[in-house]
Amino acid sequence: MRQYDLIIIGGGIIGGSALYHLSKSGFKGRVLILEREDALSKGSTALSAGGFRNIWTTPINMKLTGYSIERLKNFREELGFPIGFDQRGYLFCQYEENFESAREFGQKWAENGVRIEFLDARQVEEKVPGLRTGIDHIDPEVNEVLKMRPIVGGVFGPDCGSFDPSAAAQGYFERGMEGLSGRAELRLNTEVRRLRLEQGECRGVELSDGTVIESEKVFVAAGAWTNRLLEQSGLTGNDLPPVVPIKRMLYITNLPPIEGFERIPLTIVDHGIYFRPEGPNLLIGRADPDTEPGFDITPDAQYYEEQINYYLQERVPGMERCRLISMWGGLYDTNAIDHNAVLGEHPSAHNLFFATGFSGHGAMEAPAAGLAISELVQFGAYRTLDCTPLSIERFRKGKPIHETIVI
């Protein structure tokens, strides 16, 4: 007899969501949660920007985030945990050709239930006090380097916003363990060396100290570390999702001295730079296109000073006086082929389930992803949200689902 019915590897928001949804659907088995850190939600979940949006180019992402946003909106009522839910919107500031393409795509958003407001340049400036959409004020020699262009309009998503993924993860785990009435066990400071894969089936795990734990099923919710674990377990080639760890850095500065700036939506400007209020300060980020895959998460102040702030101070007067207060790095589990999640039961290892490759939208899709995995584990099929398109099989068949709005 196996010791557990399910092992969940990873103490982040997606593992927590799966646990909670299992408890809600009446799962009767015994569950073991394994987390290598000394506390839950200490990895990528805690280091994320905490944004959520339903503005995508793929219907599957619109569906998953649409569902998830509603669950996050009602999180406090449903679970009794405050998660800092703040639905003040996302604003994508766009150059001319991008804005026209977005307008053409507008019907697709409408068909998928995504509310969008198309703003002209004046309305963009009203949304973000102090923002300059033009470039006449920029020294031409400076702009030879920056290559900034006029912002002609914006795509505003009123249903988008931000939340605290760590608080949500804690809520999911606490309520999930309560709901399983003593049938769920959490072990911290416990690292999995490999999965026990035998004759096309996953039969448990081996820990770093050599301990073997048998389980009927295993769910790997290890984010950017998923592939490393799969490789250590003997999977290779097409049995590995095309996912690599990519460092993404976030910076905190004081707010610029502009009245009303503390109420702006999350705003994306030139070259993918985004910013939003974070308490009394400003959170700023930008994906560095030159980052090589790896597990280093050391933040780099020079990147902010030389690759981000030069643009910001041209768009928002006063940003040149904003000082860097803190910074940190985290990991995206980046799908190098189509920037979409890879999840489901592994086709080469029965009873092995995994969810990875979210490419920066894992926290915001966690309610939907955790529910989907919980249904696969308990019922053997998706019941609420069909995530079949996100199977690893799409790469074997040469049918990726490309997501192009990734920040």
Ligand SMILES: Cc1cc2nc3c(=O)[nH]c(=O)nc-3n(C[C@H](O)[C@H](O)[C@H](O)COP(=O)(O)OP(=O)(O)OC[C@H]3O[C@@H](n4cnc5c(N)ncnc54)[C@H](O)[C@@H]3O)c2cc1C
Given for the second form:
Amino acid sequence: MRQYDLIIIGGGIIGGSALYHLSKSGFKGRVLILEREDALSKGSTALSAGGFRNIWTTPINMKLTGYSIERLKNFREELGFPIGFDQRGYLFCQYEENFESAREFGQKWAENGVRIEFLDARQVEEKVPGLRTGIDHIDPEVNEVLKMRPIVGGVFGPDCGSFDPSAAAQGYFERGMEGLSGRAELRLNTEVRRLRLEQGECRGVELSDGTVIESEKVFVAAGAWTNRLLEQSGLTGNDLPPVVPIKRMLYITNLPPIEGFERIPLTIVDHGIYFRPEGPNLLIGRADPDTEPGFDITPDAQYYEEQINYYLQERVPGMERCRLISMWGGLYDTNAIDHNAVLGEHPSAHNLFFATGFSGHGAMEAPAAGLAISELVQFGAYRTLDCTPLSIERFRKGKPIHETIVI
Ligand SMILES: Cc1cc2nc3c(=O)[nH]c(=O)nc-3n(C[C@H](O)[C@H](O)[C@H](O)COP(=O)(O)OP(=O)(O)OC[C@H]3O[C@@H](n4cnc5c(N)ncnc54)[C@H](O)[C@@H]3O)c2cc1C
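For comparison with the form predicted alone, provide the form predicted together with this ligand.
Below is the whole assembly, all chains and molecules, this chain first.
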């Protein structure tokens, strides 16, 4: 008999959600959680913007986030943990041709139960007091560089919002461990060097200090570090999900001095710049499409000044006087092919499960993804949400599921 029935590698929100859902459905096995940091939730989960939205182009994302948002909404009731759930909405501001395509896509959202309000420019300005949708006020020479265009409308999702992923991860781990009453063990400061893969089966792990731990099943929830571990375990080529670590940065400034600005939805403007109030401040981000893959997460103030603030100043009066208070970088586990999660049991290694590639939407999909993995581990099949489309097999079969609304 092996020492454990399941090892979970990674103390982030995905590992936590799987643990919690196993305990909830009466899993009787012994579980070991291994996290290399000195505390849970120190990876991307802690560095996330915590946004959630059901506005996507792929049905699988609409399904996973639709389900997850309901679970996050009831998180406090279900687990007894506050997670700062705030359903203030997402507002995608649109240039003309994007707005037209969005309108054409409206039927698909309706069919998938995604509530959307299409706003004209005036209504956009009402939702975000102070926002200037036009460009007549911008010096034409400046706009030669900025290439900003009139915002003609907006796609508003009233069911979207934000939460605190770290708090949710903590809640999942605490309740999950309680629920498994003594059968779950957490080891911090414990790094897995490689998985023990033999004859097409995963039989446990080897730690960085050489200790071998046997387990019936292993779930790799190591976020952006998943592929590194799979590679160290000898997997190559098609056996690796097409996922790379990419740095994304977030910035905190003062709120601009505009009456009512503290109540605005998460707002996405030119070139994917997004912002929302964070307590008394403003949280701001913009994905840099030129960032090379890598594990460095050093934040860059110059990027804020040159690639964000020049644009924001033209949209939001007073932004030029808002002080940059803090900033940080973290890693997206970016799926370089289709920007969607890759999860399930590994086709080349029986009893090896993994979930990565969330490309910036892992926190919001954690309730669904953790549940899905827990069902695969416990019952050998998905029961609540069919995540088969997200299997790694889709790349082998040449059937990626491209998600195009990625921020
Ligand atoms: C700046 C930024 C903004 C984001 N914004 C959003 C957002 O608005 N909405 C959203 O849904 N998502 C967002 N995300 C993405 C989201 O944070 C991630 O998808 C999610 O947190 C992934 O959770 P995880 O548990 O898979 O990974 P992580 O939280 O990274 O957890 C993985 C854990 O595994 C551990 N680990 C790794 N390797 C090993 C090993 N060999 N041995 C032991 N332990 C190991 C790590 O230390 C880490 O704690 C954002 C991410 C960033 C960086």
